[in-house]
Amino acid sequence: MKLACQEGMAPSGALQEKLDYLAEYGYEGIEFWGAQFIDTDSSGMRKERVAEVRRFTENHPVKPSTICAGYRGALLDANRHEREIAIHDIETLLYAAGEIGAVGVIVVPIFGSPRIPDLNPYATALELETELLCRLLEPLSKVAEKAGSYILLEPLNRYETHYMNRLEQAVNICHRVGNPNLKLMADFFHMNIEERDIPAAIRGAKEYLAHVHLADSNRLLPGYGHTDFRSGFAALREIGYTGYMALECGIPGDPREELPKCAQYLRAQMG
């Protein structure tokens, strides 16, 4: 398993310096925010950003791990225009991920409450959302194939979204769509709220798990809360997971002190 950190959490403003700091602190990957790769004026890819990332990471020990969301619109919006914007941006990010060598693009179907009406007894809002999501993910997964990257569905806790809170729910979507370039990711912060048994949830997602986010129970750096990372990491080892685990959390102090300390703590939890 490889430790990664989101770009915005690393010290300094220049990418080269961020990469150097992360390598020094013991990290092997860097996760980027998706909006940086989208040119909102032309609605295309920001080629200069892709070129910058490729230039600085090509011969660097710290490699691009993933692109985290950052797209406009929402896949499960009732407004067709909002869905089309999300589809376009996700496609752009999938190609950007392929070009920089990242695993894929983290996708949250919707934040907050339902935007699609409940049409019960014909269908509930949840049933309609699931049907719509699968219909949208089928062609998007084929784009991921062409781009050489993956769609990474992220379950969030109930306070951030009403839809897809647990790993098993994302597994069901992946299984239903049936495209090998549709995967899921596991976030320890969200799992701490939603999963009854984190190691069991990880084992149940074995076939589709392709990325991990790290944050403690209070959404600070691991080690500042009460999450049992050791048992979760043991489950990851058990299923043969060797991918990135990226920090997505607050830093309660100076990153130059806290990030190396966190890497040391996490490696101890890995055993």
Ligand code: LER
Given for the second form:
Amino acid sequence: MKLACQEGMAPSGALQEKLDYLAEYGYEGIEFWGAQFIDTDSSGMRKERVAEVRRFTENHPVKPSTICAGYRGALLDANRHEREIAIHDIETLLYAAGEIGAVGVIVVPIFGSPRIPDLNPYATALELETELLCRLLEPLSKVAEKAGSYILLEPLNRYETHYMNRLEQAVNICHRVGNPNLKLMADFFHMNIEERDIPAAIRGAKEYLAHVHLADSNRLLPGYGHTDFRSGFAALREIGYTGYMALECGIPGDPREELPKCAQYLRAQMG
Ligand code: LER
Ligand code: MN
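Mind sharing the form predicted in complex with this ligand? What's above is the form predicted alone.
Everything in the complex follows now, all chains and molecules, and the chain you saw is the first one.
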């Protein structure tokens, strides 16, 4: 398993320096926020940013791990324009991920409350959302296939979304769509709130798990809360997971001291 860190958590402003710091601290991957690859004027790809990331990471030990969301609109919006802009931006990001060599693009189907009407007794909002999501993910995962990257569905805790809070729900969507370029990811912060048993949830997602986010129970760096990373990492090892685990959390202090300390802590939990 490889440790990664979100770009915004690394010290200093320039990409080259961030990469150098991360390598020195013991990280092997960097996760980028998606918005930087989207030209909001033309709605196309920001090719110069993609080229820059490629240039800086090509011969660097720290590689792009993933692109985290950052697209406009929402897949599960009742407004067609909002869905279409989300699809368009996610497609752009899937191609960007392919070009920079990242595993894929983290996709959250909807933040917050339902935006699809409840049409009970014909269908509940949740049933409609699942139908719609599968319909949208079928062509999107074909784009992922063409782009050489993966869609990574991310379950979030109940305070951030009403839809898809546990890994099992994302597994069901992946299973139903049945495209090998549709996968899911596991975020320890959300799992700590929603899963009954984190190692069991990870084991249940074996077939589709393609990325991990790391944060402790209080969404600070691992080691500052009460999440048991050791048992979660053992389950990841058991299912043969060898991908990235990217930090996505607050740093309670100077990143120059905290990030290397955290890498050491995480490796000890893997041990
Ligand atoms: C949001 O809480 C989250 O975990 C992100 O990875 C998704 O944007
Ligand atoms: Mn996350």
